[in-house]
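Starting off, we have a lone chain in the form predicted alone, written out as structure tokens.
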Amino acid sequence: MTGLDFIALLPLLILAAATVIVMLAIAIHRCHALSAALTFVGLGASFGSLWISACRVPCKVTPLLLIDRYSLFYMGLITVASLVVVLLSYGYFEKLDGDHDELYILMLVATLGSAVLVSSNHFISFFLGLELLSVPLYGMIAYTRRRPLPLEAGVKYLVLAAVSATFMLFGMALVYGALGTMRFDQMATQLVLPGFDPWLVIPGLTLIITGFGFKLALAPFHIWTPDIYQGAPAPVAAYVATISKGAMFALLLRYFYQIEAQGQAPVMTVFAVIAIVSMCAGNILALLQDNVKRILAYSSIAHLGYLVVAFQASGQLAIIAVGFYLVAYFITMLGAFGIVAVLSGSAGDADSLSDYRGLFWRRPVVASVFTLMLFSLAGIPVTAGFIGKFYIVAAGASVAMWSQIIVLVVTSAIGLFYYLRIVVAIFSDSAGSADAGPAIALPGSVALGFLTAALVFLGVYPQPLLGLIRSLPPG
């Protein structure tokens, strides 16, 4: 490896060497603020890197990592959504008994996996990546294991990843036999060659799409959504959410705007289709639930829905809209679960409906966050979620993606009623609900006022990271 190989990985460089020094310090003595704290030192020497590296790209390392603006912008929001998660999850694990050091070992593989996904440039580290994402997360999500609920979404949540991991690759197998190249920037040129048949290139593609539809919980790939997050812990389903799925969504950014997909139609359509179900699907059965992190799942399908609605449309209005949006998802997802998380206590998650009837009457600073976040994800003016859908309509009306501009619109307002459901209970007689619940730990509020002041600053002023993400080429 070289002296600029060397600086370029310096972020998952120091991401891997902080897991070997929790595992250490786990094995000399078992504390739990230690490993909280060791795991935020080493995600902001990380983040903290960033900078470092930026000096140094683009870079590839190896054919397997393209370290570039583009992967060191979504590693350094991965990363800080990892530490949103660190203390989230050190207030949410000190309520229940027992030893959860662990939990910070299988994050911060997760975190590398993630970094990994979003650097990839060859399907071995694709897969590697989405590896070293997804083992991780059994565990995670299946940690408080006591409780009958985790433990079934970690099977499930076992079974389903294996099967996505099975389409992935065997689509990567058709292409490879196709192209001949597992490199992405290869992959366009092959595709371009005069008389070029591309029949086995369009059922692989297909299979990749099926294992990303899997991993992003788009429709009719989603079944698995709600309960996973039901029953993982609040701050891992906050992890699940935001951090898996934005390193997925990157990937799939970079992958198909690499091998130019946009000018596949078959493709297209599929993506067309997908959309469609999604915003239609997540959006209506949302309107069925009583249970707040259902509902989030719900509504999460539907926000990766008009994600794909963006992804679509070509150029940089597409790169736009897709960055600031994914920003933004990550704000409000972290906010709303963190709200669930400070809430819980060690006899279970605050996910009830009925847990939040009159929250305003006893903690109104906690009920106002929510409702904040809350009107974020219905993309209400004034938040970073309305700044965020306005760019989505703007890409998909730049290239006249019509019948799918209307259907976000129409979903999008069918959305506010579940949203405002929520809101409805936080404002309600307080009657009966005298009990304030659990204290909220220190962490979880600085976590919970950095999410709030960063979701109301890109509302209001969104131009620093638009001019940021105008400058980050997928490929």
Contents of the next structure:
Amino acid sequence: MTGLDFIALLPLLILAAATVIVMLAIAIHRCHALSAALTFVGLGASFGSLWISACRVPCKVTPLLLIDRYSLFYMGLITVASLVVVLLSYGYFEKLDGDHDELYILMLVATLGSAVLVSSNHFISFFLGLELLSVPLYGMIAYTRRRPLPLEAGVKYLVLAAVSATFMLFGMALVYGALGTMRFDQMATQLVLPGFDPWLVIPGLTLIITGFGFKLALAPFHIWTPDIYQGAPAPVAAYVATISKGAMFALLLRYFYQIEAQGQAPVMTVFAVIAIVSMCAGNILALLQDNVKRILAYSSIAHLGYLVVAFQASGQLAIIAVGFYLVAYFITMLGAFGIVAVLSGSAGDADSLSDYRGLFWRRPVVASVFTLMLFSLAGIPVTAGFIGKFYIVAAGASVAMWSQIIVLVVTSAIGLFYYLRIVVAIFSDSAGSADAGPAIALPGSVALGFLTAALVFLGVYPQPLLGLIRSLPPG
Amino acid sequence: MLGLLWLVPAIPFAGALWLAVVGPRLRERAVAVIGTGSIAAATIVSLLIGAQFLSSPPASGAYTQTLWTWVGVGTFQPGIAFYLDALSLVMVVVVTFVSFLIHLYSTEFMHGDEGYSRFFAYMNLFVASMVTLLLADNLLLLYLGWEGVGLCSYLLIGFWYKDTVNGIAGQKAFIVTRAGDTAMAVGLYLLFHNLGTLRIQDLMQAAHDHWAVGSPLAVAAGLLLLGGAVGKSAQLPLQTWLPDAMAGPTPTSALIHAATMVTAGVYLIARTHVVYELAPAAQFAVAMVGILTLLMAGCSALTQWDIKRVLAYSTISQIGYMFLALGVGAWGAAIFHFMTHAFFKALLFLASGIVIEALHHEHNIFRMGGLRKELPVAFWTFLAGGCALAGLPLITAGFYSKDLILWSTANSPIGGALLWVGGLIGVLFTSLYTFRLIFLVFFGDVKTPVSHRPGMTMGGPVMVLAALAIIGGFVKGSFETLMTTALPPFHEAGLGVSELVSSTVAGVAFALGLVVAWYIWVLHPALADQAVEFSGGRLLHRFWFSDWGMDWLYDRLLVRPLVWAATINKNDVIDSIYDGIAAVTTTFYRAASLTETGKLRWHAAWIAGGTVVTLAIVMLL
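I have the form predicted alone already, so could you send the form predicted in complex with the partner chain?
What follows is the whole complex; the chain from before opens it.
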């Protein structure tokens, strides 16, 4: 390693340093605002350092990590999302009793893990990043440990993540056994040579897909999702829904593009099946749910299904579609869970549909923002979600994946129903009291304001982001 | 300077957004400053752009400003792009300027209304949509403006929504124009599908290159676009929404139903003139729609007792003249009449607003009278507007523009003697109903006392418009030259009627209407009542009063059969398909929810089971 490598690694190093600083600060003086502020500054510094690293890329730091524009883009996305989650968490946890400082340490470590994932070029860094991301999440999900639901959700996530990780490790072992390398870039060259054993490689890749499928909550590995989202505190649920999945999807795209998995027909069949089942399962299971967090969980299953459709298309259009859709998905999911977070009080999360009945007449601004987020999830024009879905359909159509596109369109139409169910509840007459409840803390309003602005901006003027994504080679 | 073009729609839109978000918390004065200021700024920008455009015209005669492409795939490249040529320039300048005067007037007219900020937010949004429609470079942006205009008209007509009648009038406007919009959407898709581009100029070029004269596609496209145009511009057979739309506040009527929105159809046809040149049948249909509408609406205007409804029918009739001009290929004449009409019709509405407010919201012209002395500002300006509308020879703007249309009709290969005579009869009717209105309202005995006189913010804009209604016609020569840079020149053929003859005959028709009106409504006020005594007269009066029974016809033809069908088909057969889909999905949901047990061992089993299935897929396939 040289000094230049350290510059390329700067975003990761700053995250690691911020973790230590926050830990020391807590040891010296326990103060929620201070911990949150330090975390915020650390994440901000990491985000700022992306531009410094950008001068040094592409750059292989040891065989493990590949820092290039692609990984920097997703690191940026992850850090900005983490910044939003910090803002939401501060307002959310401030209302609760107990010490909340350690949450930020966990969050920084998880963000570091996500950053390692998006820049990994090796099974070792892949697994390291995965565990760096997963282990803090157990703690984050169960953070409000005196409540029964979060604790249950944390334990469930712990067990299931371990189960899926074992499948994945076994898959990696099979691939390594067949190809003799754990580096992504070398696997591609091995795979085009004759002489490798497909009976080891293909099942190996399939087992790795199980690991991806679990983290991305793709059907049939999706069963855990609603329980965890419902149980986790709303900002943590936002974290699980966006950052954890976004990092995994960025890695999925890079890994399978680098090893040129498009050539492996059976693997692509698996993805096709997963995409179709996810779109159907997510949208149908959400239909009559009465819990907003569960609805969002199912919705996220469907959205990841859409992403897999675009992922299979391959080529430039697919990279644009996936990149843009992930950004739109981040904004809307953070926004939707952010609404739940800011409306939740000390008594528990505001996640029942009845909590939202007549919201518009009590809090017109919050209700309008939530409606906008739901419209974006449903893919209605002038929101980022529409542009994202447009490019996914375009990417799919460019390689004539008609069956999956038809499923996408039909299930999106079904999906509209449950988004509109929430919208109807928001705008229905409120029989109850007209009091608005406590005012929303400033950090939460800032976060939601930023997300709303980004949502509309990207929906109307997507050009700059599209241009940026176009310049990112995944491999 | 031309680079500021995007500001013309952006400023009113920003104003609307601002008022929508913080408006209810602002004081009335602040709302007035934002609402009127945004339109004033847009007007200034458009005037500056206009000055630049005229002093140093772009080489190609047009200026395109492409801001960005919204989303792009294949030939579907909808840009956020604006196109400025002489046609859109004239429309934009007139629309923003007249809108500014109407906004200024509204600050006083709407004083004390509880929806003050809401009103200005809608009005700003309306202007933004209209300007977007006019400047749009491609079909999608044009459609956005088109629908935005439709939405705002709905919101403004039903502005006083607490009275159900107003809400219903808003719905009627929305639903009736929707019929036209659907035709237009199909037409736009037809153009896009066959010519493979969204940009209007490229489309016109491609149509010119690929389609022969009279080709069925061109005719179909022309007729479908005409469908959209007759909806928005309130022409036969979709004109029924406009008279009811008078339910909105009077400045709304001035803005939407006189000066700007209803001319969207005229603009659409002028913008796509290439299609009509390729489809003579469609162009002839435009002319026929125009002549029939102008005559029918002229008759109807003669029988109304509501001052605003008289003006509404006169609007329909005057737009009929514009359609006639488009139909006979006198493109520039249509736009010229649009401009003069914008001045005098906005003037008439605003002046009538002064009268209505002065008389405690009295609309019935038979309860007005003698206001000449009581409201001199309203009288003199209304007289100026009325003379321009009726076409007082030589000194009013309306005379020049209408005369140009009549002369073109006579001398066009598409027009001819019949259309010309129809147009002249229209002049007679226009003169008749205009002076009927003026004599009944401003002459005779005072019937309702005046309670309230207008201030300067209402009087000022009216006087400016009155001046324009008089002098606006003197630019005819240079206007025609300007228009030839954007629209094809008029080809003279046919009857060979000279301009002098045409003007003289039109002048005679005007004078005849004036004299008859004077005779009937000033000298022998009982005569009109006697005419209605006869059974034939009464029938004709009822027929015209109800707009040739169009509402009745639609009620019998469309509404009642639909209600009847709905009644016997209470358990909708078609609905059962959708109910079926809903039931099937619900069943799926119930079945799928069974997988949600919340048990950890079950969750882990799913992961294992899913892996087995995927492994089976790769092993067996």
